[in-house]
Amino acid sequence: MVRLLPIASGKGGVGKSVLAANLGLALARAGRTVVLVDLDLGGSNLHTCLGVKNKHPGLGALVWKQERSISDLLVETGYDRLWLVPGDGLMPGTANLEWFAKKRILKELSSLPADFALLDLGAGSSYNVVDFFLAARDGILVVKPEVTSILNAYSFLKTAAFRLLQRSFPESSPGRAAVAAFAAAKTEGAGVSFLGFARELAERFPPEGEQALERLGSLRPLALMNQGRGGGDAELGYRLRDIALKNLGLSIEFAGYLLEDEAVPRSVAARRPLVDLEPSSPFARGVAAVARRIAAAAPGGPAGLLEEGSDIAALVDEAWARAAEEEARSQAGLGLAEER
């Protein structure tokens, strides 16, 4: 059964599409069949990261019923086991999907004959983005080691938690009205979490409230810190996890920490994933490590990527150790060349 892996960010500029392309290729080279789905419908550009020409029908053709299924949209990327479903920023209205259109896309994605479907979502917290992010219990939220990025990520998670509760109740129902009233109130610092409120909903409005509580309790987003620079990066990661747990009742686990790498812009200009162009670079090796963790984690169960409480610090140490190892290897290679 295909495993959906949404990839989102609270704001643009964090390297989400570059990550999606490289993570997809890393999983494919680890023996998994992967479909990359460009769901950034207002600004589709995943094809450029893969060197695929923008001449193929995209998701807009499915939305407007010009194609019968997502399988008809699959495009070869030139890499074994890796396929692309292009987005579509050219067809009017594609970026603003009705709920039934989103449900159809998700149903089609769930039937793909692949191990993974990586969903490259648009930036920000629109309902289009959040609804696709909530299609899996463990979607990836990409952040940068900056206070503004952490705050944007928290805002995204807050919107996702609210949307999950809202969608659990029919329109115009007392339960949905209660969710709207709670979301309008200030919760930060008030000692009231979304999870605590969901428990109240379960008591007041069964069975929908009970289902909402179960879904919220099982949501365990994965965070990935990109463009790491050292210093206080781990502390920022802990800050995101702490405020998400305190204010929203959400447990976040870090899936990866990727170093800032000057080779990344070169790969974007070359239209080749860095995993292919320079597989020994710090970023590419970090992505390969993320792919191994994700492939090993059981879908539907606890992520268990690293020991609880040590994840982001351990990932930071691991990334810098890989970088030091590669630097030592490069220096040794230069030394041998000089001797010759």
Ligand SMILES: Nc1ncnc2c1ncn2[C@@H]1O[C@H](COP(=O)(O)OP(=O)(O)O)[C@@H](O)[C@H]1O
Contents of the next structure:
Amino acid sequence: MVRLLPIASGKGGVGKSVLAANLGLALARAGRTVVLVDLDLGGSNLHTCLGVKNKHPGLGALVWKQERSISDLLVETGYDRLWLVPGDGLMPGTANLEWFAKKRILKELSSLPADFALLDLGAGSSYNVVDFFLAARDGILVVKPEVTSILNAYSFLKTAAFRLLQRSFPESSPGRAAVAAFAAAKTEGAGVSFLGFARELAERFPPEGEQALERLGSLRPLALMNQGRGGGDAELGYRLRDIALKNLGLSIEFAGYLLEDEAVPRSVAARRPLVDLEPSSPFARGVAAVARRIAAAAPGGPAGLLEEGSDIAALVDEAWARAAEEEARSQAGLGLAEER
Ligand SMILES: Nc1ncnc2c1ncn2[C@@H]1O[C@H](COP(=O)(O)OP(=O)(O)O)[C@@H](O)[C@H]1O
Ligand SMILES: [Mg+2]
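Having seen the form predicted alone, I'd like the form predicted together with this ligand now, please.
Next comes the full complex, and the chain you just saw is listed first.
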């Protein structure tokens, strides 16, 4: 069965599309069949990262012309085992998808004959984004090592947690009204905690409330820090993990840490994933490590699915070690050139 891997972020420009393209290629090179799905409904550009021309029908065709199935939309990327479902071809109005349209897309995605479907999502916390993020218990949340990015990521998770509770109850049910009332009244750190409220829902409105609490407890968002610069980055990662656990009862794991790397914009300009263009670059090797961890984790597995990789401080150290190796390699290269 295909494993859906949504890739989200609190704000744009953090590297979701670059990550989707590179992670997809790394997984494909590791022998997995991968479909990249451009679900950035307002600003799709995943095709650019892969050098695919913008001329194919995209997900809009699926929503508005019901006769098509998602396999009609698969576009070759020029890489073995890596396919793209473009986001272009989306017609006006698609940016605000009704729940039925999302359900249809999700159903089609689950039928993809692939090992992984990476969902490149739009920025922000609209329900369009959040609903696709919730398609998996372990979606990837990309953050930058900046306080604003951490706060955005936290507020994204908060919206996701609320949406999960809300969606657990039928429309205009008392349970749903209780969620809305709590969301409206909630001020940070005051009164009942989010988790306390979720437990209360379970008691007051079984069985939906119990299911909601269970689903909340099984969420295991994977944070991925991109464009790292060093000093204090791990600290920021721990802060995100701590507030998400304390305020929302969510256990975050770290899927990876990638350094800021000037080779990345170069690869974007060249319209080739860096994993292909410069596989030995620290960024490409970092992405390959993320791919290994994700491929090794059991999809429905127990908590701690990324045990070996989830300590952000260790991930930061590894990334710097890779950068130092690359530096040493290029200096050795220069030295040899001089000797000749
Ligand atoms: N690790 C990195 N180092 C340097 N630049 C990066 C890195 N990751 C992303 N970028 C740059 O950030 C820009 C935005 O990336 P993109 O994937 O389009 O973000 P998003 O999809 O989240 O909006 C790209 O032009 C890319 O060159
Ligand atoms: Mg993008």
